[in-house]
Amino acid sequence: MNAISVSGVTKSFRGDMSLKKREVLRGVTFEARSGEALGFLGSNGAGKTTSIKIILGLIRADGGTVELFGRPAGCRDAASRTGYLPEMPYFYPHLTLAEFLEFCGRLSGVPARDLARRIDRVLETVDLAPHRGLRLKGFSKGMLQRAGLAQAILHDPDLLVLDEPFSGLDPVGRRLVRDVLVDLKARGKTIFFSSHILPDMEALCDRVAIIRDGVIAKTLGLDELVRLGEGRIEITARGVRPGTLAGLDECVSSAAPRGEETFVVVREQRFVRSVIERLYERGADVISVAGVRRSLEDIFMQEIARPAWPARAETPGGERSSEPAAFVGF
């Protein structure tokens, strides 16, 4: 069973002077399968948050169904087995930590016998043990980040919705939070969240979803990726002038100069020697020839290059249709 289960999501909103409608979510389709990691990655404004508070049920869809473990989103069963971190999380500064995650075990329907017991233990995992009797309001906003974080998976909920969960890290809080996530994966919990942050959500993430204009453009997992790069050839060479590589499209995706060295990125393996004989032919010295692989931050930056899909598109019919022109399916 899938964790969490998207089919033809819709969802418009009024302008705050207009009474003119603005479509956020064109028919979002895609699932979150049970014990993974999915990245939910998009441009600001391509509709990220909006989908995850539909998920949640904290806003209805104007079409389309959205199941948590098999049931309807919003509802109270579906509720109690998720955690969630919202990308501004909101915190009552005259609580201190202790008393806010007792406050949230509370809500959450943590047993009180067991309660103490949780606190003790979120503490501990995202590092704030020594802060358990401080006001919150003294916080700086990694520390409010990973307090947010702790309220999340105080409930050990079998879900855990994500949104930014990076956001106001510095390198070391980064890090922990990195390593929450990936033993909460290694326990069985399923983990989805957005951001911005692709080389942490490449590290994490077992599949990747791309959502863009309000439709989810490409999902992805990482034994993809390593595919999309197969073949391609990076040559760092020095000495190379203008124009050495001229009339080599065909052999040659892009030639990048970086101070003395010049990286050029062969298409395939096949035209490294043709490659490698024009630069000699040139006078330049090749340094080193290494494998390459795509990106995340690659595919991404490809997918929101594309042309803007169309407000509407035309059905064989002549009627209007909301599935955009030229989907990039799964």
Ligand SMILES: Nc1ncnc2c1ncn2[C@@H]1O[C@H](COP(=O)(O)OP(=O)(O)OP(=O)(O)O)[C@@H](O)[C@H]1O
Second form
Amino acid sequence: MNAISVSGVTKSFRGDMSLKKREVLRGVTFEARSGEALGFLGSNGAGKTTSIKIILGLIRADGGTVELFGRPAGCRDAASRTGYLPEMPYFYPHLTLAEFLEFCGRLSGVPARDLARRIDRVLETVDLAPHRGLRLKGFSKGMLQRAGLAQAILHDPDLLVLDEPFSGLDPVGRRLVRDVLVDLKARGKTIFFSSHILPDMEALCDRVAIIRDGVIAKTLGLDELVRLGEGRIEITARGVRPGTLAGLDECVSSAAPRGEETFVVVREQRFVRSVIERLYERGADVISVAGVRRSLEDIFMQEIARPAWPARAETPGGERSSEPAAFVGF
Ligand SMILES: Nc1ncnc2c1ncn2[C@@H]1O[C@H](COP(=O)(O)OP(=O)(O)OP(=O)(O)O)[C@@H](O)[C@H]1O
Ligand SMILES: [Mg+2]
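Show the other one: the form predicted in complex with this ligand, since we just had the form predicted alone.
Expanding to the full complex; the earlier chain stays at the top.
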């Protein structure tokens, strides 16, 4: 069974200055399978937080359906199996960390007899045990973020919905949160989280759902991500003359002279040997061979962060001139 099923969700907001509504979700559809880590990726304003609030039943969709564990979003038993870290959590400043967690634990129905033990355990998990007696007003942003994660996991939920769990964390804090989430996933929990920190997303996710302008533009599995990340192989050579690579069009996508050197881009790993052999045969010298792997960030920047509806700049041949060379079909 899917932990989250979202189908055709729409939502409009009225702007501050006008009565006209603006549709910010335009039929969002995706699912998070039980036990997987699904990343939710999109530019600022794409609709991530709005979708997350609808999934949790905190705001109502105009249309479409959302189910958690097969039950309608917002119903009590779905909520009790879900832990939530909001994008901007509110922390009562005068409570100590332990008091805050006691309060959250009672709200989320942790049995009184288990509460102290659970609090001890989550404080160890997020590495805040030494600060349990400190008032939250004295916490740094990164400590608050970890306190927020502690409250989200306190009642041992089956599903974690985390809106930007890595924001405000230094590299040590990011690593800690990443390890906590990896551990929760290993224990069979479902994790759905938005993030702009793409290496963390890459390290943790089984799949990534990409939202753009209020619709899911693409859902990529890890294997597809790896395939997209497989970059080209670049050979730098000296002494390449016209005709040196003649007849190797199947193996070489481009060969660009820069001064005395030529950058040869090989289409796939399996062609590298024949290209290098040809270069040596024809008297050229190979200076370097480099595999250029694309990170999720590169993929996002080059192929996903484009506007959903680019200005129609049609070439006479009918193709859009704005399309990048490595377009992958979003
Ligand atoms: N309560 C609201 N009233 C009016 N407009 C809203 C409201 N909440 C969100 N919006 C608008 O909806 C759009 C989507 O916002 P949302 O917060 O879901 O984006 P996001 O993907 O979470 O962005 P970010 O990465 O900046 O957190 C934005 O244009 C935002 O201005
Ligand atoms: Mg947001």
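Since this is a predicted model, take the numbers as computed values, not measurements. Positions refer to the first chain, counted from 1. Only the largest set of C-alpha atoms that superpose within 1.5 Å between the two forms is called the rigid core.
With the core superposed, residue 62 shows a C-alpha displacement below 2 Å between these two forms.
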